[in-house]
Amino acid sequence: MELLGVIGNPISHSLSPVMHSVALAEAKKQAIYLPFLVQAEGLAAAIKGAASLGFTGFNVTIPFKEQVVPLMTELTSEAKVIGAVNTIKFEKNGKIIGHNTDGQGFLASLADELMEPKDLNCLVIGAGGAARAIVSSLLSAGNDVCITNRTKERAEKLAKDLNVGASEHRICNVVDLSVEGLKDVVAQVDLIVNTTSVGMAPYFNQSPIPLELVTSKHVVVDIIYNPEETLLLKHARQVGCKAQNGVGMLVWQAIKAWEFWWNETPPSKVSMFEAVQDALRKTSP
């Protein structure tokens, strides 16, 4: 019996057990996937213990994606660039390999549902861990990216970090989060991506950018998946945009984690989507 799980704090909200358990059952794998609540002071012991117990892998969620990095014996190129780990593989030779599938999951969900993520002008809202993964992947796929964030200094640091080694034609820029700062930029972009928490509780009735700037020419992705439709997505659809919430990215990053552990694809992404959507319906107010 193979052992897998997700670690975080809190952890009860995680949908990873729902997705992976469905996939494991369909694939008839002799494996179990469980959620583990870990305290910050016990993080190193949890990783070491999982390795000693012969775990196949972990997923990592808030707040440990950056904290686990120094506990890895090896990092994939994605994890190194992003500076965070959301997937761990424990190898029989003792190696503990840290990977990040968030950016890959975002690109795959975009290609699956909306458009091929290449040669686009993109605006990414936010400068946290999710933004870092998404911006890095967009740049690697051959897109131009502009970042806006409530704290401009964080956006500037993110752009500086990711511009190291970037092609001169694929450089990250930063713009002020205001109507004046955004107006000209938004008018030129193809893709708008919200990576912030604006749109979910307690910010249900708020948009991360002025809604009047979003027009039918844009493709809009909000990586929030609860609620299913944020104010930004509702407006985007009303004005005729192609739009997508965060369920696709959530499922695809799980698929990429599966591929990292076993070098194979889950038998059905549809079942994983349905499992997530069913779980969200049950938890919706």
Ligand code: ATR
Second form
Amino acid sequence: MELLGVIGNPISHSLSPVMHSVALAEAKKQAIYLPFLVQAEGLAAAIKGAASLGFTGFNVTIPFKEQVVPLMTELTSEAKVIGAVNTIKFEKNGKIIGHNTDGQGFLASLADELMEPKDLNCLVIGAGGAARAIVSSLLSAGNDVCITNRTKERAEKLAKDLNVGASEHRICNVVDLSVEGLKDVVAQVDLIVNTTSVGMAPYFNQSPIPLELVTSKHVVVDIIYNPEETLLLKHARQVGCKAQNGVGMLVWQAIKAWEFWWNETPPSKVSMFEAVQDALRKTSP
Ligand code: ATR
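Based on the form predicted alone presented above, generate the structure block for the form predicted together with the named molecule.
Once more the chain from above appears, this time first in line as the rest of the complex follows.
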């Protein structure tokens, strides 16, 4: 029996166990995937313990994606660039490899649902961990990216970090999060991505950027999946934009984690989507 799981704190809300368990059953794998609530002071012991117990892998969620980095024996290039790990592979030879599938998951979900992410002008709202993964994946797939964030210095730091090694044609600029700052940039972008928590509780009635700037020419992705439709997505659809929420990224980062552990693809993406959507329906008010 192979052992896998997700570590975080809190963990009861995580949708990874339902998604992975459905895929494991369909693949008829002799494996079990469980949620593990870990305290910060027990994180290193949890990783070492899982390695000793012969675990195959972990997913890592809030607040440990950065804290596990020094506990890895190796990092993939994605984990290095993003500076965070959301997937761990325990190898028989004792290696503990940290990887990050958030950026790949974002690109795959966009390609699957809306458009090929290539040669686009993009605006990414936010400068946290999710933004870091998304901006770096958009840059490496050959897109231009502007970043805007409530705390401008954080966006500037992100742009500086990710511009190292980026091609000169893929420059990552930072713009002010205000109508004035955004007006000209938004008029030129094809893709708008919200990576902030504005749109989920307690910010249901807020949009991360002024809605009047979003017009039918934009493709809009909000990586929030609860609620399924944020104010930004509702407006985007009303004015005729192609738009998607965060369910696709959630499912695709899981598919990419599976591929990292086993070098194979889960049998049915559709079942994983359905598992997430069922679970969300049960938890929504
Ligand atoms: P994650 O790993 O999910 O990206 P994070 O690192 O906490 O989470 O980042 C959250 C992002 O949402 C940040 O860009 C944050 O802006 P700041 O850098 O200014 O903190 C943004 N954010 C969170 N709450 C916000 C709010 N009420 N208004 C605007 N931006 C907000």
